[in-house]
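Single chain ahead, by itself, as C-alpha cells, in the form predicted alone.
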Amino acid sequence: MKNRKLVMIPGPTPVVRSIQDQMGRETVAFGDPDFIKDFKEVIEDLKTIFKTEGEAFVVAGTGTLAMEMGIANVTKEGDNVLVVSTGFFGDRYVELCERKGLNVDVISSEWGTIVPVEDIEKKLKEKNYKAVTVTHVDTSTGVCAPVAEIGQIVKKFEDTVLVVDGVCATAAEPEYLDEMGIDVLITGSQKAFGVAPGLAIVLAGPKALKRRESLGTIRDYYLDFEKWIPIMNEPAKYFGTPPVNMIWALQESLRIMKEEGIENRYERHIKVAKAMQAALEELGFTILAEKEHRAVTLSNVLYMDGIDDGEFRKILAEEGAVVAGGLGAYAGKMFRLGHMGNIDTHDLVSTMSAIERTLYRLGIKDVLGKGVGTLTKELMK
C-alpha cells in the first residue's frame, strides 16, 4: 500500500477540509448579495489584520502578478528603484522592473544572510529612489529580512515607497503595514494563508495610494489600482470577474486566522520552525540561513556528505513526504521544507518520521526516533 503524500514544499501548502469545502461550493453570480457581503468581509478583514488605513486588493492571479501590480502602481518609466535581494526571488524584481523601463540598482547578500540595514540606508542616500523592493522571506534561501527595521529607514525618505514581497511570509511573519512602514505588501493565497493557488493579494498603504494618484494614467490595465478600488469598495460593481469560490476559501482562511488570533499564529510559526530546525540538525543536516535570520515558514536544509539529492527526495516521496529541491548554486545540495499555514502536529511528526526512514534506507542507521524525539520535545515546551 502506498503512503499518502504530505505536500511539504514551500507552497502550495496543505489545504484543510473547511477551506476545501468552500472551494467546492456551488458557484453563484458575482452579484449575488450574499457573495457581495462575503467579499466585503474579506477586504475589511485583510485591512484589519494587517493594519492599514489604505486599500486591499484580491484578484485572480499568482504572487508574480501581485509583484507586478505592486510595482506598476508606484513607479513610472525612468524612475530609480532599489532592489534589496537575499536570493532568487529578490532577483526576480530586477527583470520585472527593467521591463517597465525602470532604472534598477541591486544590493544583494550572500545566500543565507541578510542585507545589513545600514547598507540599505547608505544606498538610499546616494540618489532619489522612488521605490525599494524587499523580499520578506526568500524561499530560495530561507532568510527572513528585517522588514520592520527597513521600514523605519525608508520612512526617512519621503519620496521612497517600500514594496514588500510577502508571498512566503504573510500570515506567518508579522506584517503590519502602517506602523512598520510597509507601503505595498504583495502576497498570494497558497502559502501561509493555506489556500490553493489562484489569488493575488495586494495591500497598499496611504503613501502608496498617494503615489498612484500622482502618476495619472498608467499603461497597465488589469493591474491598475484605480480600476480595482471601486470594486474592492463595492464588489457589486464589475471590472473583472472575481474568482468566487477562491474568495470564499480565503474568507474561511481569514476566519481560521481570527479564531486562532494573529499574534498566536505568529508565535505558533516560531515554535514550529524552531522545533523542525532543531530536529533536522539533530539528524545531521545543516540549515542554510543564519540562525538569527531564519524564516519561520520554511527550512532550507543542506545535505550531509554522501546524500544524493535526487535519490533522497525520491525515497522521501515514497515514504510519504514531498519537499522541494534547492535553487541556483544550491541545486542538488539541499532540500526546501515548508512548515507554514494550517499544518498541524500530525503533519510535522509524520514528515520528520518520513525523513528518518529515508535516511535509514540510505544507510544511516542511527536516526530512527532522533528527529521525532527532538521535534516532539520542542513542540511540547
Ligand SMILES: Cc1ncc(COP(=O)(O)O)c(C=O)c1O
Second form
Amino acid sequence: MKNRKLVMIPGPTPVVRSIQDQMGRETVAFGDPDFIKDFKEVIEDLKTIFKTEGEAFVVAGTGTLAMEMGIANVTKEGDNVLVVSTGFFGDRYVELCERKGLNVDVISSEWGTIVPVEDIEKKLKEKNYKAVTVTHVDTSTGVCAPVAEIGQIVKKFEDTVLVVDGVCATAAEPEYLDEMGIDVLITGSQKAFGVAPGLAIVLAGPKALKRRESLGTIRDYYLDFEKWIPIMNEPAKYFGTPPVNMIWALQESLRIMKEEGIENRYERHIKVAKAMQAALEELGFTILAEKEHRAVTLSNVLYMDGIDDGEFRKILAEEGAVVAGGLGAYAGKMFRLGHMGNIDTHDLVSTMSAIERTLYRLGIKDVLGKGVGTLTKELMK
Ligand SMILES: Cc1ncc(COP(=O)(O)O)c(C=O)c1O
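Mind pulling up the form predicted in complex with the ligand next to the form predicted alone we just looked at?
Every chain and every other molecule in the complex is listed next, the one we just looked at coming first.
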C-alpha cells in the first residue's frame, strides 16, 4: 500500500481539517453580513496578535505581492533603500526595489550566517535610507535575522521605515510590530499560519502609515494602502473582491492560534525545531545555519557524502514525506524541511521515520530508530 504524502516542504504546510472545511464552505456574497463580521474579526485579531496600533491588510495574492505592497507604500522613485539579505528571498527584494526605481544598497551575509547588526547601523549612519528591508527567516538558508535588535536600531533613525519579510516566520517567530520597531510586516498564508497559499497579509504600524500619507498618490493601484484602508476598516465597502473562503480559512487559523496562545505557539516551534535539528544531526546530516541563528520554522539540511539529492527526495516521497530541494549554490547539496504551522507530533515522528527508512534504502543501515529516538526524547523534555 502507498504511504500518504506528508507535505513537509517549507510552505505550503499541512492544512488541518478544520481549515480545509472553511475553504470548502459554500461561498457567500462578500456583502453578506455574517462574512463582513468574520472579515472584521480577522483584521482585529491580526492587529491584536501582532500588536500594532496601525492597520492590517488581507488581500488575494502571494508573499511576493505582500513584499511589493510593503515597499510600494513607504517609498517613491529615487529613494534610497537598504536591503539586508541573508539569502534568496533577501535578494528578491533587490530586484523588486530596482524595478521600482529605488536606489538600492545591499548588505549580504554568507549563506548560513546573519548580517551583523553593527553593519546595519553603520550603513544607516552613512546615508539617508527611506526604508530598510530584512527577511526574518530566509527560506533558502534557514537563518533567522535578529529582527528585535534591528528594530531598536532603525527606531533611532526617524526617516527610516523597517520592512520585515515574515513570510517564513510570522506566527512562529515572535513579531510584535510596535514594540519591536517593525513598521511594516509582510507575510503570506501558506507557511506558519497553516492555511493554503493565496493570501497576502500586510501589517503597517503608525510610522509606515504616516509615510504613506506623505507620499500622496502612488503609482501602484492594487497595492495601495489608501485604497484598502477603507475596506479593512469597513469590509462592507468594495475595492477588489475579497477571497471569501480564504478569509474564513485564515479566521480558523487565527482561532487555532488564540486557542493555543501565541506565546505557547512560539515556544512549541522552538522545541520542535531543536528536536528536529538534534535528530537530523544524530543521523549524520549538517544544518546549514549557524546554531545561534537557526530558524524555528524550517531546517536546511546538508547531505552527507555519497547521497544524491534527486534519489533521496524521490525515495523519501515514496516513504511518505515530501521535502524541498536547496536553492542557489545549494541546489543538489541540501534539502529543506519545514516544521512550522499546525503540525503535530505524529507528523514529526512519521517524517523522521521516513527519513531513516530512506537512508536505510540508500545503504546507510545503522540509522533505524536513531533519529526517532532523539526526536522523541527531545520532544518529551
Ligand atoms: C522568506 C520568503 N519571502 C517571500 C516569499 C515569496 O512568497 P510567495 O512564494 O508566496 O510569493 C517566500 C516564499 O517561499 C519566502 O520564503
